[in-house]
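Here we start with a single chain on its own, the form predicted on its own, put down as structure tokens.
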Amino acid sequence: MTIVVGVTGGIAAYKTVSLVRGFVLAGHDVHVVPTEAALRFVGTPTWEAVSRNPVTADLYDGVDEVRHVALGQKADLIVIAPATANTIAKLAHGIADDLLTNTVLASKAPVVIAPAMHTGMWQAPATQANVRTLRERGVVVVGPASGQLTGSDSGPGRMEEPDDIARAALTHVLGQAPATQGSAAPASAARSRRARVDSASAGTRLDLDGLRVVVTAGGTREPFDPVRFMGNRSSGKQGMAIAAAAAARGAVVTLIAANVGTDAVPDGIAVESVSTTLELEKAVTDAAGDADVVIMAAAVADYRPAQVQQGKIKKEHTGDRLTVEFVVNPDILAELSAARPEGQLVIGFAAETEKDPATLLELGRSKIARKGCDFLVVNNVGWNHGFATDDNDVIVLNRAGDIVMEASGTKLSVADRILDATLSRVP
């Protein structure tokens, strides 16, 4: 696979030429694009000597080639890291003054992004939104994490690190053609794509080899009868991203899905299907026996129907008006909590849609002392992010409601940083 890996004015640049090291070692062919800046952090001798290709960072070499719609036209995968908040605001806004942000824009390959910054240039309304414009377009964004940075300051904005770029990178590609002109790729290169996908993800560290891991996913759904039920709009994406990032570091996998498809679901993984709260407490709390972690990431009805009527409610036995009486259900996370044997970790979901910082955060501290469990992982959602998209951004809380990690990007990443942050506590 063509790789063009930009690299852009940060001091993480440094990172970079170990994941260009670890692309190239994987057989991939890598082309370096750095930035004027960037090359104020690392020079062109370095990343020549990692890469294997020469490189340049002038518009204006090759011109005889025309090496900016070339390298496009070349690249299987981009990856841009760092991803300073300038670059990425040229990208949103379709900016070409350089070789690195020309190749993008005459590229048809997909786009990863590691975004890498002080804490306030990441949380400007300004870089939000370039964000957004860019996830909106496809590309993926990987981090940035929670850390200490150049500075005295620590906050969001650290690049994440290389290992976990490649991952989330060659995992997005997995499964689509080259950015190669004309149509897809043959079966043969598809699998020879694969291959060097995988040879990429052999490194991987199996931190969690063994481990007896147990993920609910998706969204209980209550009927009123065997037609209408009552739901939400749960995917199921961060709980499947967590099963699959466990399942590839080495643990023993079992995945309760409540109302999703699982065929994505990577070989290895154990799936039991549920539908209701009451289904999802029996699976969990029988699969969560010999288990070494519980992670609730599904999203579990409060409330179900007191009574469900064997045939469908017409409107016109009812009138202009429907009642229903509601019933609590089990609190699942509380329970598994109370219950858990000595030396096994729950750790819970909160999804809230307040939008003050300060409030959520409370509203995560209140929910996790009432609850009982080791770790909760705070998600903000709404009409138009958290559910149903690809990507997330998290708080992760210890019992004391302490911040242990933030975390914001693709949600196969997040599930990465959320293991991080929470398993290191399992012997």
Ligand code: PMT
The other form holds:
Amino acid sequence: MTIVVGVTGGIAAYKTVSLVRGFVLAGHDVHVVPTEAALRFVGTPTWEAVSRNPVTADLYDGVDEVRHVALGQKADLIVIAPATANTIAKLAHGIADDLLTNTVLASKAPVVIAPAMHTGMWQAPATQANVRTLRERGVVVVGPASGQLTGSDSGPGRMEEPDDIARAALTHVLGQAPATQGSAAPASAARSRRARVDSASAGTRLDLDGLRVVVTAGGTREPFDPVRFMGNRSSGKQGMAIAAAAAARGAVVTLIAANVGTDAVPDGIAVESVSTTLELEKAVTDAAGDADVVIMAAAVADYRPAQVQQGKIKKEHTGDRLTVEFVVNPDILAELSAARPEGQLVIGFAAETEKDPATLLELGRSKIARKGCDFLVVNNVGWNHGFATDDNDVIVLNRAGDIVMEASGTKLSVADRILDATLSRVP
Ligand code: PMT
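If the one shown is the form predicted on its own, what is the structure of the form predicted together with the ligand?
Time for the whole complex; same chain goes first.
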């Protein structure tokens, strides 16, 4: 894969040296594009030595080959680390006044940025608005992490660690892989996707190597008759992001997908498609038998119609009102938790519309107590958030009801954070 690594002017540029080195050692063709300010922190010889490619910050070098367009076009991925408030603002507003911003503007490649700056600059309304704009355009924002800053202050603003940036970037590319499953994608597309999966794995920390992970995604549908069902708005994005993130980290993943397209699921992930809650129950129970981890991200219907009509329900027969009797579905998460073999980790989700944070937490605590799982990922859902969005906001609780992690960002970055917070507990 051809990766353009943009480096902007922050002290964290020294950490980007190992990001570049990691990509190169994993077999990627890496082109570093520093800004003039970045070169005050780490010089051209270092970037050339680690990337094994010529490096320039000058827009007017190599004008004959239209360098910014050429670089932008050949990039499969652009990673900007560190990304300063200034460069983030330029990207958000389409300002192109150096080689890096020109390259980004000329490219269709996925863009991943790792912000690094003082907490005050990060929290400034202008920066937050710019970051929101970039996220809305599909840019993946990794971090910043919280902690000791360069001066005496501490807070959010530290650049994420190179391993985490690489993992998020490569997972993002995986998530964007072109469809092949059940589609007429040409063999070359399949090969290139395979290559991406392999190189992604090679470039990331394989901290889940060989771990058997079962993930459910999507929403179950409960039919009334051959043409109608009761369902929910789950798109499967959060569950599929967890599956992709776990696979990129070396896990052996089985995805149980309820009513969602799985064309974009990376090769190597075993997919079983289901529709109703009872089908999901069977599939996940079978798969869970020899799993190390089960993650229930699917939105499961609590009830199903007591009777499924064999013919279409006709208005002529039902009149102005239709009454349907529902019966309760099995609580799959509670069943899995109760029956889990020694050492298996079971992680549930809680989709709640409660807006008050304290009440939300209480709902999460009572849900984990009822379901008996090891961790519960609590997310607030509503008309415009949680379901079918690209971003998510989560709180992860342990069995004691303590908060072990809070994360917000793209569903892919949240997926990685959930895996970080929970799978370190796998024996
Ligand atoms: O798919 P997306 O569009 O990306 O949206 C993601 C999501 C909002 C669907 C996801 O993040 C999420 O919250 N999934 C869980 C939805 C849900 O069913 O929540 P719940 O609070 O109703 O259920 C709690 C847990 O019990 C869940 O793990 C659920 O899978 C499980 N459950 C629920 C009912 C049931 N009969 N059996 C179950 O196992």
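We call the rigid core whatever largest set of C-alpha positions still superposes within 1.5 Å between the two forms. Computed from a predicted structure; not experimentally measured. Numbering follows the first chain given and starts at 1.
Superposition on the rigid core between these two forms places the CA atom of V17 2 Å or more away from its counterpart. T46: CA moves 2 Å or more between these two forms after rigid-core fitting. If you fit the rigid core between these two forms, you'll see the Cα of A124 move by 2 angstroms or more.
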